[in-house]
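In structure tokens, the next block holds one chain alone, the form predicted in complex with another copy of the chain.
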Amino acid sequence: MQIGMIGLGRMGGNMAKRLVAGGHQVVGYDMSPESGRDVDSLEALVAALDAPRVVWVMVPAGKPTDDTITRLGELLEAGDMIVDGGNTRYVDDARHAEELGKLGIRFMDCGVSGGVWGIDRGYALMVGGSKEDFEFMRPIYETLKPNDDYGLVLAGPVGGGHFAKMVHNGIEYGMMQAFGEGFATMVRSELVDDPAAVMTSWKSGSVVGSWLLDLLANAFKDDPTLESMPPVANESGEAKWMIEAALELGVPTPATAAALYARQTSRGGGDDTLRVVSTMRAQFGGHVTKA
């Protein structure tokens, strides 16, 4: 199948390679001249594809994706298909689909998991859109997904793919926080000599066996105390969106929130809260708080 890939970074670039290896014809475009792109503009990309054109958008969520989809709406024709494979917030999908729908352009959203390992391991794909569009795109999805019975699902209508991916990443936050809390507890205890060795041993036979644990065990080989890593973590947006979606649905997500809050706190988000706490303590108890 022929497909245009927009965005040839860590994700898009590897996905393009996996598609080529799977026998598809990929025309790649990226803003950066160093990206190994096949064409140097969106116009050239569109011109290089046969109708009905299939374009996969794999650029950062938010304005970059918005701008790309808007511009594609101007360049593509009725009957063409855009798949947004980025980490777009699900609420944007309906808007994109509606705008493109007026032009007769088809739209699907596809959450993609797999990270830097996906090129070999395959990507887990969560798709939103119609069954008809899903079948149309199936050859692409089948090549990107892992070579077994899992890793691909039509989650629901437009927006459902990114919603499912958002939830997936929220779960990922919670799992990582859980492992982190366990490691941190063992580090401070005199009863555990080598927390990294303990966690590595869980790779087999244990209830917590998981790909994340395998990755952590990999990292422990080089740095069993993790001291080379700063004690901070960035957020990617998706746990935040999941918590907000769940709030509106009336679903409590305390573990997911704990995971996100730990990251926001590590970036200073709670500083003013603590200033208030220590100010009150000083006021009622004369407690002096030193930095």
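Positions refer to the first chain, counted from 1. All figures in this text were calculated on a predicted structure; none of them were measured in a lab. Here the rigid core means the biggest group of C-alpha atoms that line up within 1.5 Å when the two forms are laid on top of each other. What changes on going to the form predicted alone:
Once both forms are fitted on their core, the CA shift for Gln25 between the two forms remains under 2 Å. With the core held fixed between the two forms, Arg10 has its Cα displaced by under 2 Å.
In place of the form predicted in complex with another copy of the chain, the structure of the form predicted alone is requested.
So it's only the chain below, everything else dropped.
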């Protein structure tokens, strides 16, 4: 197939390369002249594609995605297809689909997981949209996904792909937090000589074996103590959205919430709270807290 790729960063650029290697024709656009782009504007991108056009949007969620999709709506024609592969909040997908639908432009949302390794391993794709549109896009999806029977699913109607990716990332938060807590516990124990070696041993035969653990074991090779890494973890929003959605659905998510709060605390988000706690302990019990 022929496809336009908007956003040639760490994810979009590698996805474009995997598609080219799979025999597709990719016309790439990025705002950065150093991105290796094929065209220098959205207008040029649309002009370079044959109808019915397929355009994959891989830019940051929020205003950048909104602005890009709005502009594409002005440039594309009825019958063309837009796929939003970024981390857009699922509630925005229905709005995009409705606005584009009035123009006869088809729309799908696709949650993408795989990071910088996806170019070789393939990407896990969680798609939202109609079955008809899914089959139309299948050659692209099949090339991007891993070379086995997994990694691709039509999660549901429009919005379903990003909803599934949101849940996927919430689970990811919890898994990483659990590994971190286990490592920290062993570090502080006199009974474990080499926590890094212990966790690396779990790569084979253990029920907690996973790609996340494999990646952690890779990092241990260069820094078994992880002291070179700052004790700060950012959060990109998906876990927060998942917790909000789960609350609306009446689903308790204590593990995901705890992982999210841990990341927020790591950035100093809990400093003022803890100052209040320390102050009250000192007032009622004379407890002196040392840094």
